[in-house]
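A lone chain, given as structure tokens: the form predicted on its own.
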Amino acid sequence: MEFKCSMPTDIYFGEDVILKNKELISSIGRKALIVTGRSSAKKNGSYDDVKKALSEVNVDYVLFDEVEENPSLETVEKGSHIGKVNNVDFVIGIGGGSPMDAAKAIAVFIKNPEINKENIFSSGKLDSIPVVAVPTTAGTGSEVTPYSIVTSNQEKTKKNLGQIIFPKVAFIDVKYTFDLPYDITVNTAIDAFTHLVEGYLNTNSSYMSDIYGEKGFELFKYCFEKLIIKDLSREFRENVMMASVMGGIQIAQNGTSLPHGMGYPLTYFKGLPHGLANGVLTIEYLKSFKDKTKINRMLNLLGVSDLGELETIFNSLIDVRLYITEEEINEYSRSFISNKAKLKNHPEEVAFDDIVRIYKNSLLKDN
């Protein structure tokens, strides 16, 4: 047996973990750039907790609260400029995947002043200033992964920045998710589930990584039941957040697979939220496997009898109405299949027609 497992992020999970562990922040740096979206972190209490902790340990900060959904490289450049002129020495990302991913990218740009949106993808491996992550949704797992997914408007797609940027510390407090609307809770939960699925059914999967995937599926047996009846209790919030963290740890080792790469054009060109873009493709992706040994193991852990029952669960939770043409599907498929790096994590041979079939069966059901 051989495997490599690297998880350099220190994870603090529980109520009031930021304030209880505030001294950690002062050991990381003396001036922070807080990176977040325009409003949610201010409404759910996470921003106030971070501010209070910084004040109590005498750490100064500057706020950049302009991160949009699917952050662009232009936004990353703007945030990094603010960090540079204010001489910050670490970054705190507060929010869902977008602010945390933007925080990671900004940390790279601050550390490397010569880097910009034109040369970042050809720059080779770079260091970053330290990052602290505070997730306020349960889905992306970005608080424990090295990835930073950004929007390249020049290439008209979302893509990984290509750097290894593990947060130094992740403070995970589920109280920040209590007021999330049902639809956002579903979207982010589906994202977490697809991380578990794609990391589990992966060329890089190992005995070690499968532990996280299989425990995550056990948690999702409960989470799916509660989502269906809209019982968003504290216990549900804790379980889905834990499943999200496990999915993040798993993809930190293995990477994602077909649905993520295929979902990016649905987000960029069609405006479909990331979790839904993955979720709408997942069932057909699972059906495409010839060897269903691990899929059957997954279904057993989820407490469902077959893929049809899992499909029923998905259909009860997500309803995607998307206008898309066969020409667009062929275009997305050609682009996807031409990038061998996007195929390497899928454990079976996949051809252009297979990708087209997954798109069509997922998106043209009513046509």
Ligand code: NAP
The other form holds:
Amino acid sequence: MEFKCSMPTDIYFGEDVILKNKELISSIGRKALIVTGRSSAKKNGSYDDVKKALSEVNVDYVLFDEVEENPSLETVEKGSHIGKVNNVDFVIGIGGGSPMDAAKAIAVFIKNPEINKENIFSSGKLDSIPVVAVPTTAGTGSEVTPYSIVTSNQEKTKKNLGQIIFPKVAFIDVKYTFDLPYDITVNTAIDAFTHLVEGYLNTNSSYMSDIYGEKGFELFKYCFEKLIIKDLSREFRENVMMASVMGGIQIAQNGTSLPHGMGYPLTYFKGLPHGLANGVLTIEYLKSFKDKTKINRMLNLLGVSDLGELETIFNSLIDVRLYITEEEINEYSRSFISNKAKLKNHPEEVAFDDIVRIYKNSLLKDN
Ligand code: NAP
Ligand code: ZN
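Requested next: the structure of the form predicted in complex with the named molecule (the form predicted on its own having been shown above).
Shown next: the complete complex, the earlier chain at its head.
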């Protein structure tokens, strides 16, 4: 047996974790750049808790609250400019994956003033100033991954920044997710599930990473049941957040594979939220496997008898209808097949035609 497993992020999970561990924040830096989306952090209590904790330990801060969904490099540049002129020495990302990923990218840009949106992808390995992550969706797991997914308008796609930016600390308090609307709850939960699936059915999967995957599937047995009946209790919020953290830890080791790579153009060109973009492709991706051994183990943990039953669960949770042509599918497939990083994470051989088939069977069902 051989594996490497690394989780450098200190994870604090529980009620009021930020206030209970405020001293920790003062050991990280003297002045923070708080990075959020446009409004949710101010409504769900997370921003207030961070402000209170900072003021109680005399740490100064400035706020950058302009992160959009699927953050662009332009936004990262804007946020890092604010951080630089205010001499911040760490970044606190509060929100869903978008503000947390933007916070990570901003932390790299602040540490390396010569870096900009033109040269970031050709810059080699870079350090960042420390990042603290506070998730307010249960989905991306970004609080425990080294990835920062940004939108490059120049390349007309979403892509990983290419740097390793594990948050120093993740403060996870599910109370921030209590008022998350049902549709965002579903989309983000599906994202967490696809992390578990793609991390589990992965060339890099190991005995150690499978522990996270399998525990995550066990949690999803419960979460799918509750999502279907719309019973979003505190217990549900805790379980789905734990599943999201498990998925994050797993993809931090193994990476994602086909649905994530294939989903990026569906988000960039068709505006599909990230979780839905992966989710709509997942069942056909699973069907494409020749070796179903691990899929069967996963289905068993999920408490379903076959892929058809999982498909029924997916169909009851997501209903994606988008206008897409065969030409577009061919174009996305050509672009994906050149994405060697994602392809090498998939444990079976796949050709251009396989990718086209997954897209078509997933998206042209009704045509
Ligand atoms: P998001 O894009 O961060 O946020 C989606 C929406 O949810 C926004 O309108 C946001 O509002 C709102 N929202 C967030 N928290 C809320 C709350 N507690 N209550 C009510 N509304 C809330 O969504 P996400 O799915 O979490 O993140 C997606 C991004 O993460 C994508 O860019 C994806 O590529 C990336 N991602 C990264 C990783 C990684 O490892 N780094 C993994 C998977 C996905 P505001 O804008 O007002 O905050
Ligand atoms: Zn994802």
